[in-house]
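Coming up is one lone chain in structure tokens, specifically the form predicted on its own.
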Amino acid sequence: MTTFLGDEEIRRLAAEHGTPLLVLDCETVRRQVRLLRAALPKVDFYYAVKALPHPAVLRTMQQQGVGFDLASSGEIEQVRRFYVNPRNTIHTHPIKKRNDIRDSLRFGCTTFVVDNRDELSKFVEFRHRVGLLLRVSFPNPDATVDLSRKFGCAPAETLDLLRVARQLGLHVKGLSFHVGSQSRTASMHAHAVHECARIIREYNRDGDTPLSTLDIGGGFPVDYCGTMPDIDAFCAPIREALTSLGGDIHVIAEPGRYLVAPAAISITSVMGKARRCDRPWYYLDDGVYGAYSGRIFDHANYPIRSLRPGPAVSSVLAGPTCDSIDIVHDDIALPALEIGDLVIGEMMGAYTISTSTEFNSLERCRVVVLHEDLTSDSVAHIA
């Protein structure tokens, strides 16, 4: 596993900043931009906020002409102050409240994502200022985080729902779906837009205004543990399967993991260790209740290592905090450590701060920002 700071960098953030870090990259960030882009040509792109919502990303995503993926109005304020321009932002919670829409109107992003016929009907008082995605349930055995059972319709209530939207003189502008996060194919993904091409063209031959947006989602797959394929080999039957769209329909996504999980790392140090049950313990300075939070929220298995060499045997890292679930990996290979050493955590930028609490009132981890593009120049500080 590869990482953009080498280990004697690592060990000077430390000494300089201390434990715990996340050390963020907005270079890898745009680096990540790019390669999806070349994934997928013909797509824009709205990065769902709630990946990492930090500042640094936000502006780095911005300079990058992505959009916003905004799912509350706690994000649509995170997004507010950086001058966004609304039209560049789309509100995909499925569910939500009245104020939640007012928010939205507010700010100015006026299309919304909604998935069954009582959410249609709250939007019956804002008709003539809004743009709706319906969002359709494709549920996938093949995803580490399957999204379908909680949101969407089913492809077969899809046209009544069209149908209802429009006797309630509501604008459809087009579908949306998400096959989850982390499949290991895009065959889901494939069949998706495939499914949604053929309801698109039954609609528009008996609608009065035909649907022209295509949400494709996100869940596009990073590589944790070096057994998922390179993003323009799995993007290639996504490629595919949006030819059968035709070209008067616009293609959107809603990437969050793949934009900003390599760009973080977590430095932790040692701060105690035992024995039990005939194997080493090491307690960190961070843990599942902090950076580690996807361990259990985001069912994400981080490559981690530590700085000091030597045989490695097994053993458990476990964080922080006074609770017994606080376990970063129960079994993990690592050579014998002393209090003080570092370990690091790779592949963390996404689920990891955005997901973590103030459990037993110990301080969130601070963030280290690196190359970010502030006056032109490269630049690192805290934030």
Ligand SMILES: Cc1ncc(COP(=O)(O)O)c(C=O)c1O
Contents of the next structure:
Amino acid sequence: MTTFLGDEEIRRLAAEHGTPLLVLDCETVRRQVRLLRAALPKVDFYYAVKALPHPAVLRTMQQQGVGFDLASSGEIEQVRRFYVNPRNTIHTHPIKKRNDIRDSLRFGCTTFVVDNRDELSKFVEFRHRVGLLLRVSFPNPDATVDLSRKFGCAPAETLDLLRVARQLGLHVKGLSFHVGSQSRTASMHAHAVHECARIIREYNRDGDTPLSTLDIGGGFPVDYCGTMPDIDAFCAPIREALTSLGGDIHVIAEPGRYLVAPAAISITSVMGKARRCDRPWYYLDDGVYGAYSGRIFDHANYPIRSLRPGPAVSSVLAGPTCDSIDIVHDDIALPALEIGDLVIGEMMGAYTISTSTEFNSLERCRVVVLHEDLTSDSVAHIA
Ligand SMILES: Cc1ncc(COP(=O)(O)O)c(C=O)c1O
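Write the structure block of the form predicted in complex with the ligand for the protein whose form predicted on its own appears above.
After this comes the whole thing, all chains and molecules, with the earlier chain placed first.
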């Protein structure tokens, strides 16, 4: 659960800036980086910018010596502003337009993820300038957002694709996988590491350019409802599995959610209320077309509370648009609220404002940043 703001401070920020508001705490981002590094000590991180591309987050990651996982030309432009060393970036979208490749190379990012023959062919004209990671698919019932239906080649296809790449004169640096976001266990991470270690060993036995990198993706979970193990316990099977890789394999990861989810809270106000089917409905000034978009796209169940004490009854929280899908929660225990009361969404840093819209011409929430380090000499130098 997010702990970086007390209720008095929440009230003060809402009074000062108005609502809807997203409060983003860079100290929490730094703490999440520290915790994940401690849990996976031999792994280099590339922050998945898509989770929360806010400039304060990008600056903080850069200061912490975290690299960047980019998936579009727009994301390249976001990090370019921070004079990020392109050698500390990877382009991880498995399906790209030719212009995406060109934009990335112009920026200086030369590592790309691919997962099929057509995608390999796109790199032939750029073959002297790129290093590729072949993404392998590991469907994962434990993940809230399983990405392996849309991306990745089957493990059984991998060696064939590696040979095709070699025939095309392409340099494949290694393998990658993403077992899906918000994975409840690390079983699939561990299985995927073992499978990739086996494939790498087999390929390297006869390859003249050995595979030297394994990208273990994201999927590191946060605790939305008090049921997840801490990150050190979660990562134990991954640490164990990584010992099956030779020491000469460089291991990297692309965490998004874990690094930013606990670093933001949403502050909304009740702007209207009604009684429907014998239950109280409260209409907030932000909803699923705004910062709560992750309720739909990310299937996320944020901890939500009001600041008012009192006996709680089953209530509905609705968003401000005219659309009926705009329901933030359709069965939440809340005390009787008044118009103007504040409602707080916790753990709302990942896949929230990054997927929000301006539907109904409603403005996006304002973002207030806490504890950002703006001193110019605080940027860590990355090798
Ligand atoms: C290619 C890729 N890398 C990294 C991530 C970040 O994953 P997570 O937020 O689960 O750490 C995603 C999320 O969708 C992704 O698609």
